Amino acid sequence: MKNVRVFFEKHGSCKYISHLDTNRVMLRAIGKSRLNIWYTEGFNRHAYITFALPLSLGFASTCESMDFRILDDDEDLSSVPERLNACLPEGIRVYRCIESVHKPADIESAEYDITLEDTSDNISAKELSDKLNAFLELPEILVDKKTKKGMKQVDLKQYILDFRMKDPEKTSFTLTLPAGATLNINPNLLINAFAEYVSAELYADITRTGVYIKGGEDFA
């Protein structure tokens, strides 16, 4: 028996599938693919799969991962993506299967590609980019964040690990924030604070493009 990690993309209409429903979709795909995986024991046996970093509803992703155990040590992992993709809906595509290396608890950050748009069309994309740069230069960005102990005011400025403007003409940028079990910062916290700063209703197209452990190494 070996622990394997499947990497998959989630985009299009499938980004509106909740984490719970994504779990159900994957369980059905595994069953249809006839992969010889480990099932829990007891009265209600079921396939045991885990997701390292559940994706927020409405986010697309190019770097999702799912873990399970394959009973046959001689199983050809290179064939797993094709077998699963034959059983998955359009919008979810498995592109890699390996024996897992890192633990989900090792995850420390995530990278996002984000494009913002003023839904009222009062602010041009270029002007919005300029305002975003000014916003990020503020000495602090205070927001209310829900924690296990209730609401807490935090300064998001200290949690912006990296910011790169990709295309100011489209207000398109890359953002890296803390992620994982210890500390998880949703990019919508920053976007909502920025929307309040510019007094506008913003639409955000968000795609998670990377998940990293300490030192910026890819989670694998």
Second form
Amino acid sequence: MKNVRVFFEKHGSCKYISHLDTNRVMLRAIGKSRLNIWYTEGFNRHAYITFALPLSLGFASTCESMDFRILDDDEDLSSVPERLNACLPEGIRVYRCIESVHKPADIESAEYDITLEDTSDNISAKELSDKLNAFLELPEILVDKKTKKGMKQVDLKQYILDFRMKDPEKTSFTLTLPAGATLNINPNLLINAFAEYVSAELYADITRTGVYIKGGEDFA
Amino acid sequence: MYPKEIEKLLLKVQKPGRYVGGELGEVIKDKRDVDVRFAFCFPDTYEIGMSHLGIKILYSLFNEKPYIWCERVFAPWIDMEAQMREHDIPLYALESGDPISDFDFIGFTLQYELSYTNVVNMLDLGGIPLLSKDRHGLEHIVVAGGPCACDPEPIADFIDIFFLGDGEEVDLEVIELYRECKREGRSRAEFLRLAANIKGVYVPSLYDISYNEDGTINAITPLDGAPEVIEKRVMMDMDESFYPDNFVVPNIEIVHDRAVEEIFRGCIRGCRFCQAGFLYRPVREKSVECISRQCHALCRNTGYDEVSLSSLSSSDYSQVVPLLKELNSWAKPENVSLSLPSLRVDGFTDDILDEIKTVRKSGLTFAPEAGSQRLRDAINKNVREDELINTCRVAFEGGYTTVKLYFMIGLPTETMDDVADIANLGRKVVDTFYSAENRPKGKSPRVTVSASSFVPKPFTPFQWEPQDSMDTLREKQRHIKESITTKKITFNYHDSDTSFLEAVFARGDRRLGKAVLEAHKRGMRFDGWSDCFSLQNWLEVFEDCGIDPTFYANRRRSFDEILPWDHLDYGIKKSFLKRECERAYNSETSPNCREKCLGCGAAKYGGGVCFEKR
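Follow the form predicted alone with the form predicted in complex with the partner chain, if you could.
Let's see the whole complex now, leading with the same chain.
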């Protein structure tokens, strides 16, 4: 039995599949692909799959991962992406399958490509970019964050691990935030705070582009 | 692919996955390569519509033809509708993202009367003229089928063509005719006139209805050479009948999220309240071999690990145990589970339990429909109390603790004693649990008693009966509640308000079209959803339109009255329905189709159960 991790992209109409539904889509794909994977042995036997870092509804991603166990030690992992892709909707594409290296708990941060737009078109993209730069220069960015123990006020400023404006003409930028089971900051927290700061309704096109462990190494 | 403009709206609405398509199994064609575009509209949400078997069959059937592209359209939920109206986004089909006004056919399936306002609202959202008479040119042919097409008069003003009976052949014949007419440059009127001569096609605009002073119908007169009587279509050989080997597999969870295999059409029972039991006669079964092959292909192609065997009464399938054994020969090793809904109390045996117990052990549901034996006889339910109690004992000894019992109140001939017997029967089931030898130790039973309000329907022996008034129904609900003395029983009941509106439309005539249009203008839709339904608003609409809804819901018709659906022929003779109604008054049961033929008229189709050896 091998512990296997597949990496996949999620985009287009599949951005709107919630985490729970993604789980169901994957279970059906595995069933249809007839991959010989490990099933739970309880009363409701089902294929055993886990996801290292769930993705929010509405986000695209180039770096999602899913873990399962393959029963046959001699299984050729390089054929797995193709077999699964034949059984998945267009918006989910598996591009790699490896024996898992890291543990999901090792994940420390994630990177996002974000493009913002004022839905009412009152603020131009250039202006929005300038305002964003100014916003991130504020001494603190206080927001209410839902935690397991209720609402808590946090300063997001300390959590911005990296920020790079890629194209000020489009308000396109890259943002790295803490991610994982212990501390997870959703980029929407920052975007909502910024929307309040500029008093506008913003549309955010968000793609997760990287998941990292300690030291910025790719999660594998 | 969804239209680009909606991307920014999607994250503002609940369940955006409803509006984007892109599922495995969806059919994408190049619109330049097809002659006919068909928008298959389900007048309810995505999760409901995608669970419906008819749409799956017809979607695959149409798309098998290279010259047709059939796409799916669902009613947007109110939050999405608000966004679409605000941003001027017309109702679009999920596959292409094109507005439905780009389509040749806009087809609706009519599963329940309370979806009529959604039909009109969807036309409106699509920018299609609402009334049939306002649509010109050979485009936007609005068609509808499904059970409510058996009395389609309340929405006859909005629909160009109704399909009666099984759709597999007649739909394609009409599409083919349209294609010819388009090629030959014929007019819309010519096309409709030609279509009216295809068996199973009802073009309501070709019929004139006149009324008597008392509001009843005087005459139904065909115009322009349309047939006097429109006969339903029937697929007689179910093994040869088209069945999809793949479904569009939704990316978000839907109501019935599993593979579905139809095992037979029709029902042998003839329960007198049940419209489906008469509309779909005669019973036509698929063979074990055919069902197994189709199920296997479906599971392989969709990836579903659960398959539901669908019919009006699964345990009446003549080979039910051999079927389950055959299915389990591949289903078990492939981790596929079987579910067998619509089990009858008297059809639940140890053998069946053994075969389906391998699956999830959820609760069991039975529908005795009435509390007393006398009333069960009057409605011809033909389930005896001792059978129900024995079945529950088998289930409890098999490890089940939860039983749901479905009843109806307001049935013809019902007395308050019959109503109290609903509670009594629930109590007897609870007692059965405690007297069962091998009951689950340390657990207590949960019995749910549900009571819905009876709605008299066309083509049933009760089609002439009045519905109980809402006050009477509420009194009966109270009476059950007060008669329940144990906490092991949970009592649920359906709102009598929606049942009243359902009763108005179920046996309505063409004059109700005015009310449907007015209700739409006042923003009413999703009447089947308690979030949206308001009886008060409807009563105002009726009042303002000069319509008395009780004329339709609560009036007893005489046997010789001309009924709004008298020109539609579902193979069931009126004389037979009358005979059955009179037997109900005497609390007399009738044998089922396998026991004895009662001469209902369905034998004229020349097959099915009518010609089985008895």
